[in-house]
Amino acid sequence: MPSELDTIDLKILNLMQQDASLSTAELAERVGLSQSPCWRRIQRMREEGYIKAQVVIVDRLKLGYHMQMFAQVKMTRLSESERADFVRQIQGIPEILECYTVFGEMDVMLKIIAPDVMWYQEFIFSTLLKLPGVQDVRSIVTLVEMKSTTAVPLKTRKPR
């Protein structure tokens, strides 16, 4: 059982949230620690799976994916094995970064990313049509991203 996070803790995650390229020994000095204790801290995080990766997060737009979209997509019933084999098929299928049942008219929602759309049409026709139990893909393409961020509220707070 994962045990409680206490201050440092957090100003730990925190700071890794932020940049997680910090070396122990830079962690430690800002949470005020030596970097013994700092190490073993994060490693029992990780251990009970505080700390799920530490990442690079690559520029899209620099690799020539312009477009981002969220795909809608109706499902028919699928038996166990069919659902299995959606979500492989999904996982193995890099344009799609996100993947998400959904309550609604729509059954899954997906992040994907694409250079133009062009490419998307053919994606749609070729890949996403094709995998188990889809029916309909309805898409939302972005047009400006405001915000995007990969850090996790530490603490939950109360909505105003």
Second form
Number of protein chains: 2
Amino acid sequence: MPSELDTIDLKILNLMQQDASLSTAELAERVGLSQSPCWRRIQRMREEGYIKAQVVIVDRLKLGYHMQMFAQVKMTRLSESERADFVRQIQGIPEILECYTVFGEMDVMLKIIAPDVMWYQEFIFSTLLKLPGVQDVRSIVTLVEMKSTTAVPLKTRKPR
Amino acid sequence: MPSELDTIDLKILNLMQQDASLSTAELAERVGLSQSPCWRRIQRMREEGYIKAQVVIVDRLKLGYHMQMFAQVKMTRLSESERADFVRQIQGIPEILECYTVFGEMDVMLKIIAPDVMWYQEFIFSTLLKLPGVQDVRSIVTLVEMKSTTAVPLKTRKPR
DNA sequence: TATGAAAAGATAATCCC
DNA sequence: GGGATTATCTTTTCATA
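Alternate state requested, the form predicted together with another copy of the chain (shown: the form predicted on its own):
Starting with the chain above, the whole complex follows.
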């Protein structure tokens, strides 16, 4: 029974989207509640799946991933089992951070990180092009990161 | 003095990339340390910026964001101040989750979420196309999410 | 049904070795 | 790095509105 979220829930969520290391007491104070109800709200949002995970965001550059690409993939038609196999393999490649089927010219969009150009070139030929159904890959290399967040806006606003 | 990370640091990081709600004791046990040194390692990785943030990941669909797009933007040449203005405005639009300058045909790549098609259409014309330098927008709508993670691989592996 | 106060339990943070 | 201590926070209980 996924109950709706009220304004206070959204305030809590928003704070936790920015910093999940805040204590319940701290959060409670900022939204004008005492600890217990605040804690129960968080608990409920976890149980009901509004909160999917709590993670640390690392600095990929410091960890040696100097490149990030969006790869657009053209696929052949796949059977059900081939498709399942494709998904399973994608999930097993940690350098692929995101994978979506998309509308448009191409069929699949990937977000990939790599240590350097050599690695990526090797990755495309030795890994990506060997996945089931992969016909063609077009890569878009990112240069400057002007914004990167996992925080979803609290409520839909009208475009200005 | 950003010291290098050893194998144990990377193990800790990896666990925290999957679940940052694990206690220090729990993490310590899993990597074969006692609490104190494990805590100190985490602290150090925060201070040195390996860990950039700790956040909750929310379910965007449950929060009403039923659409996700990658928008490729063609820009005109911008002056320094126009460019700064562009970045500032991008950062102020919460539905834009990511923004990169890219190599290739187009100049900028955006990751955007929206509640519905109507909102997005309105957003493009009333917001995006009015940003400084924006000449043309090409959108790629995502359909099925086959993978989505923020976790960076521990160490570079050779492509197979 | 939801809140707040307070107790009990667990964890984080600091100490010294 | 480990062990022990203290401070802080989380989680449960309970009384109340």
